[in-house]
Structures are given as C-alpha cells and as structure tokens.
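Just one chain follows, in the form predicted on its own, and it is written as structure tokens.
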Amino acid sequence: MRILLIHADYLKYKTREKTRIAEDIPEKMRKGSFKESLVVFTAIEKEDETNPTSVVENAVDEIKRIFTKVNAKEIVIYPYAHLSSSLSSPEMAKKILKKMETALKNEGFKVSRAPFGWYKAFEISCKGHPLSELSRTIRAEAKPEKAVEELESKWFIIDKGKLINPQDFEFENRDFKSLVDYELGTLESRGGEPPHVKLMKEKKLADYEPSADVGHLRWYPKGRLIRDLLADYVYILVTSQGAMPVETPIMYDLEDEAIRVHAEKFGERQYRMKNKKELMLRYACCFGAFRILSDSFLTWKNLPARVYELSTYSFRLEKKGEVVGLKRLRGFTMPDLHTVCRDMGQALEEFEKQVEICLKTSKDFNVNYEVIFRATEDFYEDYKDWIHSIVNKVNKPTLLELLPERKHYWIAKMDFAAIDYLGRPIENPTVQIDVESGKRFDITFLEEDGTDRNPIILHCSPTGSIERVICSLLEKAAIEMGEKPPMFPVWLSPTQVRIIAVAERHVDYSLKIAEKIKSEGIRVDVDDRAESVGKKIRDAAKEWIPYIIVIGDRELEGAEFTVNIRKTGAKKIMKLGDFISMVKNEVNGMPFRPLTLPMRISERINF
C-alpha cells in the first residue's frame, strides 16, 4: 500500500461519473467538505492481496501516529490509484479500504471515506509545514520504519558564535523569522497564488502547457533566453572550479540495485513506468555522474575530482495540488555537481569553496538567500568549530537543525532559501556530504599505500533549480514594487536596450544606431511601430528594460542621446561610445547570447 498524507487547512470533492468499477454510494457520499484535516490518498496494491489485515493493520497505526502529531482533527481516507503502477484488484481494494475506515472509527476518530472508481473532482489546501506533506509505503511484513521527516531534530540559531534557543531569539529580519517558522511549523498559512505566476505569463516567459501532465511548463523566447543565461552562468562558475561536464541519461532501470535503494530514499514521488523493465525518470544527476565515475580509474592524485551535469530535465511527481508556477515543478531544469573526495579533509576544504559559490550567486542576481545548516549530532560534535567558521562566511544568523542520528545519505548540509512575496522560502543552493554512495555504487579510488578505498562525495546546486532562479527573482520583483521599479538584472534581461523610433522618419537611424550597439554585444531592439511615443515608452516599461533611448529630430543632427535609466529613474544625455561603455561595465564578467526575438517590435508574434 502507498499512501501520501497531507495535513490540509481544507479538502473538498465532488463526483463527476462513475467508472465500471465504481461502489454503489448514498446520496451524501457523492460530495464532501472537510477542514482542519489530515487527507490520507491511498493506492492498494497487488502484494496487499497476500496479507490484508496486516496491511490494514500497519497502514492504521502510521496515520494514527501522523494525526497526533500534526494534531489535525479529523481523517480522509482518499483513494488515489496514481500513487502505484501495481494495483490490487478492485474488489480488495474496496474492501481493505472500507477496513481501514472501520477500524479508525472503532479506536474514537472522527473518519470519511471519498467513494472508490468515481471520477472525482477535488480541491485541497495543504498547510505548508515540514509535515504536512508525508509519503508512506505500508508492507504487510513489518510496521513501517520511522522516516527522516519524523527524528525529533534539535533546533537552534548560530549568531556571532553562540547557540541560541529560537524562542529566544531576538529576530530583526522578516525573512529569516520568515524561514525559521516555516521550519518550526509555525508558520501561519497564507493563501493565494504567489505572484510570480501571474509575472511569468504577464512578461511571455513561461505559461502552463495544458497537454501535457501538470507541472511541466511551456517556455517563450524571452523565457528561455533567460534560462540559457543562467545555465550558462552556471557552467561557466563550475569549470570554472574545475569541473568537468558530463551528459547522463534521463532515464534508469530499477532493477539496478545501487539505483533503486539509493531512488528509495528520495521517497514516493518519482516518475515510474513499465515496459519490460521498471524505469524510472531521474530526479537529480546522482545516477548517472555515480554510474560514470563508478566505471572510471581514480587514484589519490585525481582528488578532488568535479563532474557537472545540467539536468535538461529532472522530473519529480510533485503532489498535484502542490504545483505550482516555477516554485515546484514536476518537470525542472538542475544544475548538479558531484565532487569526489579523499577524506573527511578534503571534503570540508571542498565544502566550504562550494559555500563561497553558493553564495557568489546570491550575490550576482541580487537576491537575499536565508540560510540552515543541517548536521548529525554527531557531525557537529566532531567539527563545531568548522561548522561556525562556515557559518560566519555567510555573516548573518543561521538556523541549525541538529538530527540525532544519520538518515538520509547526507551527515551535514547547508541549503540556501530566498523569501517569496508570502513569506515561504524558495529552496535554491544546497551543499551536501554524502557518506553513502561511495559504497552503494561502488566507486572506489587508488589510495598511496595502494588500496581502494570509498570517496566521500560532495552534492551541490550552486542556484538550484533554473525555475526556482527566475521564481526567486519575481518574488523579489514583487515585494519591491512599492519601493522602486522591478526589474531583472541587466545581463539577465531579455533586451537590455529599446530605442524607441518618434515616427517613420526616424526609423533608418534608429536602426542604425542598434546595429551599432548590437555589435557591441549587447542586446537591443527598436519599437518601429505606428503608436505615440507615450505608449511606446510605457510598453518598455512593462517589459521591466533597463534602458530606453528616444530618437526624434533632435537626435538625428546630434551626436548625443537621452538615456531613461530604470534602475534609478534618471535621465541622462550621453553619447553612443560613453554609453555603450557603460551598459557593458554593468554587464561586465557575466555570459551573453543575443537578442531571440526579432529587432524590430513591429514583427513580432504576440505570444
């Protein structure tokens, strides 16, 4: 059985039709309204056929215990057969469904079933804290294992070298309070759509694509130049440290062992399919950075060594209620570095570079990063005092989450989180020790004294996903539109400079001047079109460009221009040379493609 637990503010259903393996339901079953629940989707599976009341029995007792803890105040049990590719039969389906309900209202829970084989729509809010969205598979064999969600981790916040209890904490920064009750689960629910989505359609980055399965979006010129920006960034900051590019398959086979026990950690929400084999769609490069660097020869002298993949795509099955915009996506774009190193030394040198790039990004796209620094209990008893002088490289308060033993692959972390307009973090960078896959997936070094031994192996997102990037960037947009004009940085923006023509005549010249700043590279286009210079310069404006050059009369038997700067709202009279030096000391160190659209506006498809 595979269930996905949500703790949810409310769930509404209503069915729409019923299929041919529907149950015959009353009247007040067709629909249903629940608040303050804790909504249990279900899958039954054909193994559950062997052992039901075992089955039932187990599923019981993990949502028992996962209602006490979120302290909800009634269940929903859901059927949901899209969370298995191995179904039971209806039949037994049904009736494992109905013994779990009984068997929760036999022990005083107030419990609802939503009605087997209907077609059912449905509309849910889940509240957004670290466990409010809990994925379980129940064997019928043994009680399911305590999972890495639920260790009772110690909390504290790292300032200026000390320990502080968060509830002592004097906090001067929204976001970081922000942060640290998201985490805390104290966090108040606000609702509504972040308002980056309605920013990614409105400047034609990015839309939905409604043929194709939710979360994986259609993407627009400008959209995608911007993209291609940022993986370009990427790659150019990783060889940079000396890495080396790879491209692996997005796809793997389960039957792998390594793969699937390393797959099982990531939890339930992967993209499987069967044919002959069971495959599954990769969620990071792990696979296949781990297979290439499994079949390498490596010896003491190769270490450190970077492998650096750009996934195009990484696929995770996202809940469909949670998905949304660029923030969580089922399909999304992921830089991935694997960095392989002799000893605990070596990799805590490595660790503390990737930091320094970490937040080098956060600083190139001028948004604040919020930052936890995850350990073992007893990762930081061993290197306290390193893990202090990592945090004061970041020079602000950070959240420390101490878990009392090892469950994940990792024993330490650092993630790195921008604030979005309603006050929940954006997770972007992360650095991550993984003391695991070495072994798993046998990699092995040639040591001096001529043994082989296990690297540890270095995980590290330097921005995180690309969506998640330009999502960071709107949130910001959007919080500071009350206090000056959004805008993405320059380099970043999709044309960097609009010469507006005042009519017809001045369309030749202002073409000319373009060509001439285009050479420089740098991109820009000329609105050539038969409208007032008025709408023209609001259009720019919409468009967030960072420079707008008027060319009128004056213009054409001058040698200089008039230049509105949007960052800060001034208007400058400079010629061409002095201004195309100044764009280009902005844009200084930072990749460049051309424009994607056509120069002049007059010919462009309105998306």
Contents of the next structure:
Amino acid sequence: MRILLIHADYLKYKTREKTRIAEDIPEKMRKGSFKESLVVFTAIEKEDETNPTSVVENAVDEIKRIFTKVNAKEIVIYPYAHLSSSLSSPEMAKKILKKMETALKNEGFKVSRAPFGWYKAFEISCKGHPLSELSRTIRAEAKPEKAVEELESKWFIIDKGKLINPQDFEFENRDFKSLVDYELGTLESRGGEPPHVKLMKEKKLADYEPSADVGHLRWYPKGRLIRDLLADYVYILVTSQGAMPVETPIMYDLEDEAIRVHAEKFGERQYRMKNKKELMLRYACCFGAFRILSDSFLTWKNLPARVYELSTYSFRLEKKGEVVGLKRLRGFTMPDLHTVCRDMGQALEEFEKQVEICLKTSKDFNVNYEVIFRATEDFYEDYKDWIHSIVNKVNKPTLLELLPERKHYWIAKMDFAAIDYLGRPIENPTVQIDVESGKRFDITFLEEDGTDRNPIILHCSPTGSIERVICSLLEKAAIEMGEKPPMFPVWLSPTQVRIIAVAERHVDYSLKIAEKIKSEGIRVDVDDRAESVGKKIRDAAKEWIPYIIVIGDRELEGAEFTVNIRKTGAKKIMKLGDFISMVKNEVNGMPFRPLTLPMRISERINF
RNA sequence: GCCUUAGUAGCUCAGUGGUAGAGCGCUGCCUUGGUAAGGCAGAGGUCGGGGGUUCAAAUCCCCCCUAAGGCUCCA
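Beyond the form predicted on its own, can we have the form predicted together with the RNA?
Every component of the complex follows; first up is the chain already shown.
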C-alpha cells in the first residue's frame, strides 16, 4: 500500500462521474468538506492482497502516529490510484479501504472516506510545515514461513501385478531406470546440452527468437510442416474417439473468481498482462473448455462429452535457467482433451480408452515411453484392481507414486515420458482424473433423477506438447546416431523423396518424374544444382531424406530407377510404380500435407 | 531465479592492447559429372549492446542483453 499524508487547512471534494468500478454511495458522500484534517491519499497494491489484515493494521498504526504528531482534528481517507503502478483488484481495494476506515473509527478517531471509483474534483490547502507532506509504503509483515511438513509420497514399481520397492527392483531397461532414478531424485546426470537443440537448428526446423521472450521459438517451413502434421495427427486421433474440437481465447480475466483460484494454484509461472483489466495468458486449455462447459446445458445423456483444443499457444513463465530447446518452453502448443464424465465408473472407462490412445502415439512416432501412475492413497485403496488392470495394458514395469493426500486437482493420473539422450525424462502424454474443477467452474449436468450434479473431468494430452514430441524424435535420432542413420518417421519427413539430376540435361526429366510422384501425395523435390552427384547425395543425407533417386542418362533411356533407402542403407532398382507403392505403404494411414518449399532446391532460401 | 562459463562473417571457430582471420555456406566463372565435399575468384564484420581506462580496445574494467552448464523447480 502506498499512502501520501497531507496535513491540510481544508479539503473539499465533489464527485463528477462514475467509472466502471465505482462503489455505490449514499447521496451525502457525493461531496465533502473537512477542516484541519490529515488527508491520507491511498493506493492499494497487488501485494496487499496476500495479507490484507496485516496491511490494514500497519497502515492504521502509521496514520495514528502521524495524526498525533501533527495534531490534526480528523482523518480523511482518499482513494488515489496514481500512487502505484501495481494496483490490486478494485474489489480488494474497496474492502481494504473500508477496513481502514472502520479500524480507525474503532480507535475513536473522527474518520471520513472519499468514494472509490469516481472522478472527483478536489481542492486542498496544505499547511506546508515540515511534517505536512509525508509519503509511506506500507507492507504486510513478513508472514512466518509455514512450517507445514510436506508429507512424502511412497514409491513402488508395479511389475506383473506385484508391488516392488524400487531399491529391490532389477532393472533391465536403461530408460525405465533413468525415469525411476529421476523421480526419486537419485539420477546422476551426465550433464551437457541435450542434442536436440543443435539438431533443431541444423535441420532448419526451429530456432531461438532473441527478439521475443526467452522460450519462444521461430519455426522455419520444415519445422512448421512437421508441427502441422502432428496437429493433424492428434486431431484425427481424438475426433475418431468422439472428441469435439473447439477454440477458445488465450487470455482470461483474473476478476473471474474460478479462474483466479485455479490460476493461483499455478503460482508464479503465469504470464500476466495488464492494461485496463488484469489478464493472464492461459497455460493450458482448461479455462476455455470449462467456460464452454459451464455455460452449456448438459444432461446425463450427453456424457461422456469430449472437448478438444490444440493450444497454439500455451504460456508458462518457466524459470529462465530451466528453459531449454524444445524441451521446456515459455510458449508451447499442447493438445488438450477434456472429458466430462457422469461418475467415477464412466471416468475410469474413459481413462482406459485414453491410456490406449496415448500408447498408440508411442507406436506411431516410434518413440518409447516409460510410465508413471500417480494416485492418492485413498484412490489406490478404493480402485486397486482397476489400477492393476490399467498397468497391465501398458505391459511393462510401471512406477507408482502414492500421495498421502490430494495436493492438486487430480486424484489419479498416468504420465508417459520419453527418455532423452542424457537419460532425462521428457514428460509427454498424460491422463488425469480431476475431481475439483467441476464444482469450481460451476459445471453441472442434469442427472437421470432430475438433480444437478458436478461431473468428474478427465484431462488428457495424448501426445504431450507438439514441441516435446519433436524433441523426443530428435533425441531418439541422436541416441541412434552411430548405430544407424538417424531419421524422422517417413510420414513426418519434410522431404520424403529427393531426386538428384546428374547433369543439367537431366533436370527436365527429373521434374517430370517428381510431378508424377507429387501427384500421388508424396513430398518430393529435385536437386537441380550444378554440383557433383557425390555432393548432392551427401547433402540429401544431411537432411535425413528417406528416399533418394538419381536420374542420369541410364534413367532417361530405361524405365527403372535406383533408389537409396536410408532406413536400410540399401540401393534398390525399381519401377516408378513399385517405388510409389512402397512409399505409400510406409506412410499408410498417417496424415499428409504437401511440401511447402520450392520443388527445385536451387530456388530455396537458406534459412 | 542463483552460481559458473561463453558471445568475433549466415554457421563452426582462431585471434590477449597496435591493419579483422580460416573452413563451411553464399554469389560468379570453369567443370556436365553416376552415389557422403570437383576447381578458381568474389562479396560478406558497429568483434552481443552501452559506458569507462588508454595515444590506441575484439583484447583491460563496469553495467545490461542472449546462450550454455549446474542448482532448484515443473498441477
């Protein structure tokens, strides 16, 4: 709180016009006139909201002290926003100002208060003696640190239906051991920059954007193409499961009680912005989805109801030192599926389906996930059999965390993590059972018996953030380097087929073949540069292109092509039709988008 | 956010007080080639930004920005 104290001969004010945040006042408060008074211009600040009682106490003490010193006759509290650039909410300000007034009255002072939120004309005559103008910053006393001991989680490994103490478990798999060590805080980190950072730049997918905030990336055409393909992938995946895509705003008004409470739980990691309103940038799609659901008329017949949004972007003000590459960003894109469930039975059924789609993404990306199931102890006791059946679906040892009590909005969740080159987990898909938000966001549905109920809500991101998916793919490639040629899955490769024209006279024919391949829904380009064949092969390999076809005199005459297949390193002589079928078979069922770069690579920008 | 380290051409880096460098990439020319770098030439720099010390600063000092590593944290 900031206050400016003026010892005045007189103060006169008159209300002119209301502002949006004006308090309702009785007629007699519309103007005021005071003599020999201590006028306290007051601005209530953001930080006062955390401990208003203590701020009021401290302010009252200070005002009392000065009042006695200057020997004034009465006190006037005058709201004056201009003393601070970090104001509290108007509601809180009104509350605190009134509390100050009451507290001072209770101590026997003659106190008046000018109305809050009005444009006022005023006239003041300052006495001009040394103590007649004073400014003070009032703070809440430092809150004694809460000595609440955090209850510790219990950790187990579920393997073939048995609970095993992690210390006694015999690990057969590097990734799972890394995950367990990381979660239990015993991971010995090898250190070093995760290799995907270099790769994302080298492959011209993405780069840091120094002119934005830390942790916001620029995406080049190839990276953008991969992002779009992944977005298409998740869209098809969730809509095939009955999800309804929506789109909601990226920023929310903190005056909304439910949003504020939900946001406070997220702590300091929010982006906030303030002009007329105080707004927060969303850190997930929950707000938008919940607002749609709470404004909808839901009945038991509608449930389960699945609402999907790809958050381009979600914002989290991660600590600077923690932001790295594609792994931890301040602006990222996350598929977010919310499922409204009638009761726990339905929630468990849906949870199971969502675990299945999370596992499917592992197959489609060809990325291994290790798995953690987290639940409160109560939930574990009540649903032990169900948990074990879910873990069975995963079909490998799974880490189990049991929380002594509910800390967050969920009572159970399953997290899937890829493991990076350095052995650290990249948290990707997740499914969570939320028992809190239904009530908090006033989401209700009409039950069969005619009563209104709050639903259970599942949160699910079937892939984790798009950036982290790409991160996992690059980290996996880095791990495989040396053993085999690193590459993306063919359906995600920006260029799927590169045609190399041996000499200039082969370019026209190369382009003709390329057009044919392109018309089959395959991304193809032509290296028409005046470079040696060796050089062009090398460059294509550096781009991790899955298939390379060289076209020279031989191909001009015959009907067969030599194809370099990256995955196996094989050189195969094929007819064009057979080649096209082979590629189509490889990308079968996966989304397709055309190449968004010039077909002739001599025309390309070197990003 | 804290501690440590770094920032020189588009990229990777050399240069420790005295004329701004190399390789790759780029542009042009020569070469028209058959499976992982053909040859020659040229362009390209506010040496991260600002301030200071000095006759003279990429180089020494201070502040800031950005990045990396570690710590801590991530419903």
